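We begin with a single chain expressed as structure tokens, specifically the form predicted alone.
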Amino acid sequence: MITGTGIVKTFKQRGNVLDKREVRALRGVDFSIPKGGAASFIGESGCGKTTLGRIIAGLETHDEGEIVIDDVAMSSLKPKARQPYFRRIQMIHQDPYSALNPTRTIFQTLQAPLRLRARQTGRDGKWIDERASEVLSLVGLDPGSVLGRYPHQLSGGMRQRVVIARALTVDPEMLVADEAVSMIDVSLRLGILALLKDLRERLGVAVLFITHDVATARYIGDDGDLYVIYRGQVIEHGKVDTVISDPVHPYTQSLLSAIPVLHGLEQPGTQPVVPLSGLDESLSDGGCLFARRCPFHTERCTSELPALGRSEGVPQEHACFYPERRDVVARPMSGV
């Protein structure tokens, strides 16, 4: 299991050297992902979800808070001692084109991490060859036709499968998929999503899915947790179906209201929520972070920051003074 408590990350804003403004990417985020489980972080671009994923995978440091992996606090270890823990968590990057070295064959790409794994486990060169073929088979590729090829000779979907295969070479306990299908042809996306779901079921590997697409989050982690993140803060958290079916925070409701409706098959929600303005990071942090965009805000919202918690009659956690269920989700038309 991996948990995070009070994770804070701040970036210095680039520009004038005299300008010391900072961007607060994460504002005290808590999360928990069980072994073999699933979780999804969703939110619009710039909300901090990718930064959080990189911190979980050990690719980024955080300023405050604690990451605990298998009951071991990472802050109690020196950087070198943390490496074996973070090696169990592998990142699947958004862009399969830049994630692979164009000068290396697929076998050479897989060989490097497999050599390290062979030294750790006392295996020989024959095992490296066999394991390279095995991980490609696990992701639905034919080793005989893929191992000797270069990345540019593969389709986008095949490249993303190779990236997943490379992650599997170190026998990870968790895969962090950051917008893993956003740069793949629409016709191939479902195959990658089905693969991630299958790997979780067959290998018992946990999956953290980072996305702005509610539908993919629901598909990957239908029995897991959903964390809705806005400007570095978790504003709603609960079981995937609960949050998507009955959201209570206006920001979550606005995300669901923006999902296109299948005309002729679905009817839109009767109470769509539309933000009053676009995202503006220059707005003051006083009060609720969503207040100035929220059509339901009050004076209290602009002066007090609501904490993430539960209220009577609402099963999920939320950070809203006035949680209310609204009909924002598209429903199948009767008789269809």
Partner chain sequence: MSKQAPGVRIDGLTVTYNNLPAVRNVSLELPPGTITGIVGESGSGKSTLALSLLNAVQPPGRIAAGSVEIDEIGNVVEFAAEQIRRVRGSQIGYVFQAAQNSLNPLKTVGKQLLDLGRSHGVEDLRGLVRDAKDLLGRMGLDGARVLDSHQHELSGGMRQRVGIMLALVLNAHLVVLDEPTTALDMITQSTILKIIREVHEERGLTTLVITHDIGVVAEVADRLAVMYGGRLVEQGPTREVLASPQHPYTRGLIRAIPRLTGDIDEAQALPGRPPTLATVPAEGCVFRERCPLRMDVCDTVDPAAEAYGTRIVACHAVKVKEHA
Given for the second form:
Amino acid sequence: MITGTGIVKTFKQRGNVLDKREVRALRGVDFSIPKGGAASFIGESGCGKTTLGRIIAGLETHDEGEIVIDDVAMSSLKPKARQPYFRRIQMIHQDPYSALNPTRTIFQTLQAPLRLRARQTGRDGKWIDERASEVLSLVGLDPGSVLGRYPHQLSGGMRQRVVIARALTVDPEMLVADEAVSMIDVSLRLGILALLKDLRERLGVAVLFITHDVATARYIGDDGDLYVIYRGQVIEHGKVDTVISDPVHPYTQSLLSAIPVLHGLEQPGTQPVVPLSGLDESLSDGGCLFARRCPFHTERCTSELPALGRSEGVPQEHACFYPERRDVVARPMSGV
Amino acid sequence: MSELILETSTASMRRNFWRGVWRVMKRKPSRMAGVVILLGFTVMAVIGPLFYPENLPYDPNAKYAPISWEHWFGTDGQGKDVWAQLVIGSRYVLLSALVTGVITVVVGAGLGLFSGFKRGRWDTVLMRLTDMKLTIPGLPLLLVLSTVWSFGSAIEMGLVLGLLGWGGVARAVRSQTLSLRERGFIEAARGLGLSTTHIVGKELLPTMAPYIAMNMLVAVTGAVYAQVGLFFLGVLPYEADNWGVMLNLAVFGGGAMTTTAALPYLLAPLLAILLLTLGIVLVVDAMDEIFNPRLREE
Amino acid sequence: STDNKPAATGGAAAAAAVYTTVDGNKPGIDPAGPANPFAPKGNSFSGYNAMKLAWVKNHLTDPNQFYPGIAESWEIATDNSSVTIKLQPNNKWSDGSPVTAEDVKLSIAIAYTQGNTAFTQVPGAAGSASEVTVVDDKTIKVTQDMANPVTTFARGVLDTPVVPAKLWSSVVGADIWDKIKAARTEGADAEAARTYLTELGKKIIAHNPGQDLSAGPYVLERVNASAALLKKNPHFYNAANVAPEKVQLLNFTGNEQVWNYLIQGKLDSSPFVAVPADTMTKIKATAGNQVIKGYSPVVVGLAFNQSKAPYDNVHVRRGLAYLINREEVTQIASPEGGTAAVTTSGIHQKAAAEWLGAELGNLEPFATDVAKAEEEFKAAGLKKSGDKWTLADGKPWKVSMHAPAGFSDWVAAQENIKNQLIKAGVDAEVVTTADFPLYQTEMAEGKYDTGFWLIGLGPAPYNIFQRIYGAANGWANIGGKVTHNAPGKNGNWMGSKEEVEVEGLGKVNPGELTAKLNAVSPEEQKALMLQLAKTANADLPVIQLWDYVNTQFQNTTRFTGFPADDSDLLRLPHGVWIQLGLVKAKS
Amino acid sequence: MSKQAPGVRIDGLTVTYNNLPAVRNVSLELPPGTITGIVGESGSGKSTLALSLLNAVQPPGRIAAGSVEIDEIGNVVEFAAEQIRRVRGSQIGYVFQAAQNSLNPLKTVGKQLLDLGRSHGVEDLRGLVRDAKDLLGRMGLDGARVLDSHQHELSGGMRQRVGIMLALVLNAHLVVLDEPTTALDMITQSTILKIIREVHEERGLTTLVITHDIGVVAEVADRLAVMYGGRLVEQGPTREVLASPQHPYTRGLIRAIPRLTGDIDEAQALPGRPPTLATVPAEGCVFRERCPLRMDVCDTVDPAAEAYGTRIVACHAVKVKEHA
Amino acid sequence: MTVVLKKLAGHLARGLVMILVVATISFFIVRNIPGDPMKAALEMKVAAGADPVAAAQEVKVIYGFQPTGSMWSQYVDYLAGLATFDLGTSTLHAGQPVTEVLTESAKWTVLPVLLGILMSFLVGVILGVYAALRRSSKLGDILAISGSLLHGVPQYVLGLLLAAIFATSLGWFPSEGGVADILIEPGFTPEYIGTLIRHAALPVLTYALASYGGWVLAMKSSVVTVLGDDFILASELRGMKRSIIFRYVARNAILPLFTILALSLGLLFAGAVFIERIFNYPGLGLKLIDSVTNRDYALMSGAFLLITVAIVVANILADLLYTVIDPRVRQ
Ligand SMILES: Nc1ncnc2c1ncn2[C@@H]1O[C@H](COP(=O)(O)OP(=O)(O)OP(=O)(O)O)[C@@H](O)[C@H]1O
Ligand SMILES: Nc1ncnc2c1ncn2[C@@H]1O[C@H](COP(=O)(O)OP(=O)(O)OP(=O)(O)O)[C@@H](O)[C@H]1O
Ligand SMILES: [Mg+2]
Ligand SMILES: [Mg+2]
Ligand code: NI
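Same protein, different condition: the form predicted alone was shown, now please give the form predicted in complex with the partner chain.
Every component of the complex follows; first up is the chain already shown.
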């Protein structure tokens, strides 16, 4: 179980002493992922998904807020002591090629963390070999033909599987998959998604799925949570299916409206939401971050910041003063 | 599992690294020549001096003798064989180059790795230092230093040159480290809790080895030239059978720039340096292509 | 290239009118330097646009011989107690104003701040002037302080550069003579006065008179980083006999530049520079070039540090002297610039013949003789194991010779000696220091076993032997009092015994003998010189290797009338040849 | 608008890199005034095919066989260098795959526009600028500001629109867009797609859109062609192809698309992986390694593209079904 | 423009620190140099025939220009002097301020170095473009290899070879060094300029040759990189004229070379030591050697500092130039 409250992260861009620039990547994010559970973060490019994922995986520090892993508040621990906790949360990178060391064979890649593990638990070299084969089998690869290979001798899909296998060597409690399929050929994407889902079901590994493609979020399982992030803030949060079929925040709605419709198979929603302008990075003063692009914004939106919360008749949390259901999602055409 | 079906053909397509090296070498015979030249110099330095007595025979009646079968590059102002001096001198040059190389790599790569890996404050401080070091002109500094230290031996010489020459390597290694850090596999290794020793020793260094080697070669070349140059200027204590001293004596003692008698004496070390440079250039050219896909022509 | 033919600018007549040479005293012309004879990089060139009272001949044995300069004549009292100087009656500065005794007096005042044996701030220093009197406009008298006189007093007086009072009195100040007087006493006031003079000395060196006011044959026209161009001074007393209209003094930063000039036939004359043999052949082949040789009062020797074993043993030194073939050393290191020393007496060969006469032949010549060397080594207790000599206790012995790296003739000589010694079974090495300053320091600190050392610096007899039996060997001569420092103390790095047993002379204290040379009559000097030469020859604190030869170049295509072989003029700036009217344009 | 949307007929086109075919025997017709979409996975030869339309295949690639016949222009494959240069830009607009970097970073957009005008001998440069501003305005941008900007001052979506403007400003009526929305986020992508559609209709263009994302084609294209391993395996009207894919690859591909609605378990990945230039089989069907309908004949005979009504499919199995 | 100013301020601050550090280093190194210059100068005078006693006094006056006092007070004085561009007083040029000596010699380094670099830059860049366009041809290969060779060969080897060929053997240029023929009246006349040129020709040629290789290589690789950039293909696909595309390539490719230009300027200043020694050209390098062999402490630190300052300034200039011409950095 991992929860985060009020996570804030600001990047100070290094430059001249005379001109400093700040990027507010996260502005107080709350989340909670149960053991063996699933969650997805979706949002536009640059909204802070990766940053949050990295913070959760312990690869990045945050400025404010608290991360609690298995009831232990990370802020109460020294950085060294946090390591074992964060080791149980493994990150799966977007680019499977750069995630593997080109000079090391797959076996060497798996061996290093396994050896560490063997030393900690007093197991021998044979165990390492066995375990290496085992994790490869778990991700659907044939150990015999893969172990001796170098990364460049594998296809993108296989590489991504190896990356997942490597994460499994430390028996993680959670995998953080950051756009784990966006670099993989269309025809193979589903395979990886299915693998993650499968691992979740068989091994009870929680999965945190980071993507800009809303549809893929569905593949981690219908009990999963969906967090829609806009400019470092969660603006809608609920069960995946609820949010996708009944979004209430205009931003979520515009995201869903933007998904191309497979004309001929689907028919578009009747109330598509189109934002007023492109993403603007300027800081709004106090108001809703989306207000300037929101077709439905009012006076109030530009002066007051809506907090994430619930409102009557809406099952999911949202950060909008005027939650309203709109028909934005494409539906399969009947008869096909 | 069906993904594996095409494996064999892929594997055969992928050339293994050394075969790639061989291919790059083979494509231009000049590159082979480069390797041969460098090997030649190494052999010359390692076993060449063994063929000559500790003190070369001299002949006061054959000063600045012309080129002959007996004296391939004539004789010097003492009537000693120039070729023999060249061979003996190569040991000093290459030994100091070796020491320089080792130090540049150890210090340069060490600092570069540390700096790129730690980032943050350490990085800033170290890189400011490196920048500074790179800004201070090496040769004038050496000139000034030569008055404080006497570079007694090749090893001492290499030591000083190495300590002055690590800047370039450090910077190169740092930027490489920084870019590798961005690569997922380093971050993954950290996430898996692997030790820093493992990350640096097993993940970073092997990936950068060729890159470091190339930078080292460049640094070493510069050091060799600085060293010979200092002797040539005559600001360092005299060393018998030293290339730079030969240049110095040929020009300022033998009048090689005025008359022809001492010309072979001047040309011998000049040609040796030229050839050494050529060898290094050709090898670096090959390295360039092996490690820089951009230059890898079709 | 037009540089090779200066004629390009003004036809044949102009070419003959420009005399081209280099100034050996001032290599590295600095166009930014002032026309100040005291500034080391200034644009005053001795003998051309900078004048001295007279030009010291550096005669073989008599230091008090001169050619006229600002002074037309001089009268030296027989007891050296005073010099009366008569100035050239018709000499004028280049602006037409006459050169007067006041100019000279001011120049003497300046000399007190710049260093001169006769005009020194050091109270009680040997051979210093006690009074300077302007007799009349063209006559000036300088009196020696007879409390501690030296025979070379007149030399010090006449070697004084003369500058115009017009441009210099402002720097010097009116109270200068009071300060000088005060400085030559003892006490706090004297100390202050000396400090004042020292500071004034710096001001004078830094002084830029703004214009070149010359009493010499030439005056500065312009200067750049390559050369200085001087034009004739029509007011010079001997202007009628000064042939070249202009003089071009070429800059040089390395000897190889002079070689190139010479090969191109560009130089009408050139002072001494070392020249490699093959280059010499080429220089000689250039039309009109002549090689002239003369005496140069410098000798180089291999000096021992006798506080280090085994060099404390005279037999070791003698053995080495028998082993080293000086002919070969000279042949390798300085074939044109030196002649191998016929014996090792501490005196230059040429001067030695004058000083010692027939006795010279009685000194041990130390001709190369391996058998004698072995005898000496055995006498010293050295051992020969195999074909290698070792120390008495069987430990290895390596003769370590030191030289500064830039002195290529010294290094070449030591390399050759090394080769010779190794051939004879004595291990040897050459160690160089980066440069001369370091060499001097380390040598003085006694760090070296052996090293090269200049000796026989004539013509003054005291100067000749103080190189061997002076401060470097422990004898200090302060105000005529001689004391001896222990080896390793106060710069005594040679470490000879204070008293030496010499065959036929008995016990000698060479340091005391040397100090006496300063004050005694010429006859007595001769006797002392013989004793010292015998001591040096028997005790061998230094193995004399070669006597320097003053090898110069002249080109007779444009000018004639140059001094010939062995002329004492060869030791003077070439401007002196011209001002004396020797050099004639070729018609 | 005097000009008419041209039709394009690609016939038997084969393009090789170092003698390995990246596009093999492709025949495709772009009817005048339509938007045709080509989908295919990375390395399937889409960009190569697109570049062939401008006879701009980069060395070491070369067009080994076939023709590209464009109405009123001719067979561009046979054009000489200067001849084809004049056609590019003025008659055929090309929106570059990495539109993000398709501008000279050192020059403002306006200056590059003028360069473009000069290259094509446009005399009325003022008019050109006016046209450009118009076009940009129609795509929702402030024309004056954009022309005054450098590439780095524009966002990805803006750059892509600038790319489209540069392709159209000289009044080209055939436009090729190579991956016009890759690297853009969903919302921007949807905007760009809308613009493409609008501009296409307004100006009466013949448009070719290349993408790896079936959704994009489904959104804009009238006709859809599917490439695999350098071959066109299926083509036809978009809706029809999507609704009833014939080629087993098309079928697999459509099934592998994550969808927002419906039963997620229906979606399935294609087994195996797409071939690369080096691993494309020299003979037989390129898809056979991953094909559920593989037959013996697939190993030896490359199936020819055959028309079935409005569709053209290259598959032995489809043929069998037809005959059965 | 404010970006440029801000950058300038940052650079200046860093440059000042740099200069301070170098000044400190050189001060302490120089003050710790062993060896007694006075003794050496005395020996030289004595060997030249001067009276030992008089010479000793003379030397004492000249070396009176050396600073006295404790190391620390000297250091403080030195820094205080620096602030007013006072680098102390030379002993080799006794009495002359070091700044004066340096300005005189600096002009003989700066002009040839600049000239040499500009020449080689022009030629090198053009040939570099050629080498990149023809990179698979024999000629391109030869250009690249010869470029590397010239780039790799130490300057003194080039200098010695040039001197041996053009001055000694062929006699086309003066071999004796110097800057001009004194007999020719200085002024803006063809004769005077001619003599300046003939004296500077070989040093300039050496600077040019020594840096030429670097330009060829850098330009080649830069052009290859730019050629691979997408916007070049894009321009081609828009039917841009070859000449315009060529200009695009050239401008983009030459940009990174400005940084190298600055660095190489600095390096050449350092390399002047060799070239000036070989051609006896009276610039900074020669002055530095002179000051080292004569233990002219003030001049030595001064020359060293000046060379460093030249490098620092060149770096700053390069960066500013870059800021001005590259719109991406200006942002
Ligand atoms: N190391 C960093 N230094 C400075 N700014 C950063 C850093 N990492 C991220 N940012 C900034 O923080 C913001 C959020 O970045 P993040 O990578 O988390 O976005 P994202 O949602 O993952 O976007 P994408 O979909 O493009 O991956 C961005 O504006 C980004 O520029
Ligand atoms: N310059 C080239 N040299 C060699 N092979 C090339 C070159 N350009 C493309 N190829 C190869 O040709 C094949 C087709 O490439 P192409 O760029 O047309 O594919 P694509 O379908 O556009 O892929 P993507 O979706 O990645 O853009 C690929 O296998 C590629 O590796
Ligand atoms: Mg991200
Ligand atoms: Mg493509
Ligand atoms: Ni996508």
